[in-house]
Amino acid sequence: MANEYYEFFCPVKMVAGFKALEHIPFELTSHGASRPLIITDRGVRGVGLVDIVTNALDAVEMQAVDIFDDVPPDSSMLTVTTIANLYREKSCDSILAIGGGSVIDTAKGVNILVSEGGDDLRAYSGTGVVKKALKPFFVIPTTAGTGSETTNVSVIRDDESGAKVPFVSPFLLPDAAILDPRMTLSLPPKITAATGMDALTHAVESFIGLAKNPISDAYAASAIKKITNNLADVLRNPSDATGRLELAQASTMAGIAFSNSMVGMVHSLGHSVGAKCHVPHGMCMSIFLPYVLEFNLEECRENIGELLLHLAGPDVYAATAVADRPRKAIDTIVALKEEMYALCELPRKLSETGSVTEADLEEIAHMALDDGSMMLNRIDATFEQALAVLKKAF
């Protein structure tokens, strides 16, 4: 599919490598900042990852003004307001977010309030409401999956209604993302697998979706190759720093890809299962990916067939007949899922999560149809079609 028109945008500076964290002081001073507030969660701080960052600051006699380490797994507006008040009370001038998707989304919300003013984050919800540059903001991911360091979106839970409120603006993007393998070396096997499959799904959906374009395809293809070449090896050897760095870079590449070409039905179903049954997002992505590819097969056989080159390499691609490549690509993802299960018991089906029942599936199907990601899926699914995919995945 060739689009008559597309846009591609990624202004985030990448600082990546085995000593990337030591460059944080330079990034701060280059933005006129010297009083950062660190935003993280207790798990990240508990395994010593925040210490690595503060040591990098101490080495040049720079210190974090304070550390907020109580970000919940599900970002909330109350948490955002609490942190924004701390930022103001301590006269901070910048933000360092150290963590996964929830921490990064929270930090984006904090940056809105401390830059725009006020205490009501809801006033800035929606698309394009934030219209000017915010305070200096730097992200240090501790998972290799969400790609949040390169997205212009934050989703924060409203404590009163429980609704997930989106905030979309290019000004939410961080000034730099710091990718250092030391940040993911302690990641447990199942989370490593789930976040890796999350990144793979971002790349695959970007590559086959309605808004795909040549530049996003290049990022997606590179991400797919890095994930399939390194994910299983890292699970077998968790201290493989080179493999960890490859996965971190793949996550960022996939984030750049889907930020520009969007995602589809895998995310619609995954968002809905997560909201209804609280199954972790990456786990949902891993479960649904091959089933949605199967659903979309007749609408994008060529694109799915081309995935085989990046999933399995040139030898397998060349040895597979053109007509057989789409099926082989799907089978390769299924085989990767089986490998993840063998290595760390990452669930292959909804029934294996222990959180989803067959009675939940109809409500999940209705929720998925209302999810924005469905708009860019190659097939505009009906309720019956969404339910059929859910039943296959159960």
Given for the second form:
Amino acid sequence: MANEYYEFFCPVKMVAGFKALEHIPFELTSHGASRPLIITDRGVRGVGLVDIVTNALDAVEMQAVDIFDDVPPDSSMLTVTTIANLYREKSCDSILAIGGGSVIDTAKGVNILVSEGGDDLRAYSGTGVVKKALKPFFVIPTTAGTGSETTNVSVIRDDESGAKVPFVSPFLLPDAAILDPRMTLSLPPKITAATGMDALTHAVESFIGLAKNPISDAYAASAIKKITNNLADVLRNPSDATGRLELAQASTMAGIAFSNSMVGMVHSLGHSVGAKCHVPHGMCMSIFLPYVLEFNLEECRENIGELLLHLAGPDVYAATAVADRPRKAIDTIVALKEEMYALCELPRKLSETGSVTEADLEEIAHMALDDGSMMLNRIDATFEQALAVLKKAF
Amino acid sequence: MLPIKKGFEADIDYDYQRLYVSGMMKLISQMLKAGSQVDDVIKAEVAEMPEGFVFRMAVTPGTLKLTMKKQDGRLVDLPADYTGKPDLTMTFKHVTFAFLVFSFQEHTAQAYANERIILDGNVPMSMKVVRSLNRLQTVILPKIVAKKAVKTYPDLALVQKLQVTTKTYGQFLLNLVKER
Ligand SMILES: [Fe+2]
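Rather than the form predicted on its own that you just supplied, could I have the structure of the form predicted in complex with the partner chain?
Every component of the complex follows; first up is the chain already shown.
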């Protein structure tokens, strides 16, 4: 296409692999920081993950000034303000976020307040309001799925209105993401599977979406390959550190892909089911992925066909006729879902979640059309079409 | 509409692009106003916007803009000197990008995918506004042009399309007469 255009941006340093956490002190020092505040949640701290980090700091005579471990499952403005006050009280000079999506989003919000000043986060809501570099900020993901360590977005609930307020700025990105296999080793099977399927969906949707580009495609393709090669193995052998690291890297790579190319209708439907019926995000992704690919098939047959190489490997790809590749790609994902179900009972259908009733579907379809992810889906779904996909997935 | 060859967009004078975009913005705001009165699809979208909702489409640095408000259940255009903060703003980063969209060479979603538009504000509302614009384009443009102007051309029988088109243009003209 002569009028093709794209942008690609990822300034996040990747610190990944064996003993990656021991690199944190150097990263802090090289940013002129020595008084980090750790932001995390009870669950993460409870299983001892924070200790691994603080021990690594202690060994080189560096201490976290304080640890805030009370981040709720959906980040809130009150929490952000509380943490920002703690940061100021203790004269911290940097942030270490240890956790999943909510912890990372909360930490991004805290970084806005402590860098820009003030107590009212609302003043910085919207796109591009934050225009300058913030305090040194490092993210240590403890799930392999959300990819929040590579996104320029934070969504934080306004405790008064209940609204989910978005903050978008390139300066929200952390200075580094630290991927260490020790951080995801204790992740329970079902969460491992769900977050892995979330990462897979990020990669697939960015690869077939309207904003796909050659650079994000490269990240997406590698991420897909790592997930399909490792997810089932890790579920069979949860202490497989190498496999865990592969999944963590895949999640970050998928994050880089979708933060540049965005996601599509799987996420529109998933966000809506999540909001209405509180089904975990990764579970929704896993349920909807093949059905939405089916729906999009006519518009992106070629791209879905290309997915087969990364999903099933070169032998299967070579042995499948070009015309059959799109179908085979979808079937491979269906087979992966069956495997996830066999290994840890990850629901294959909405009805298997036990949280969604057929009567909910109309409202979910209606909500999905207004979800921003629909913008870059290759086909604009009508209400009837969205409902039909939901019914198939029920 | 101008016959524009692909790949030669840059050759069109910026002054001309500005003039064209300015004219199209005026036309679109008037058509959208008419559509919100007579077209069932646009009416349904507008019905779900809160009363008093204000959205703006602007071109950097901001002299070219279209601002509309939901008032008494339908859309009305606001004067250029409106100084309030809109609930939703869609800003083209350059006049050329607005020109690409308004000359139907790149549809809105593609322009967004190509990072030519910055969306600021309520996301669900932006989806409603974009769908209203899409609907308007499928209604007022000939099918061959509209197919390029929107991402997904809807299932719309010719008779049905002609009826809505006539109604929308009719209301547009009626509004013009009324405002005289
Ligand atoms: Fe996701």
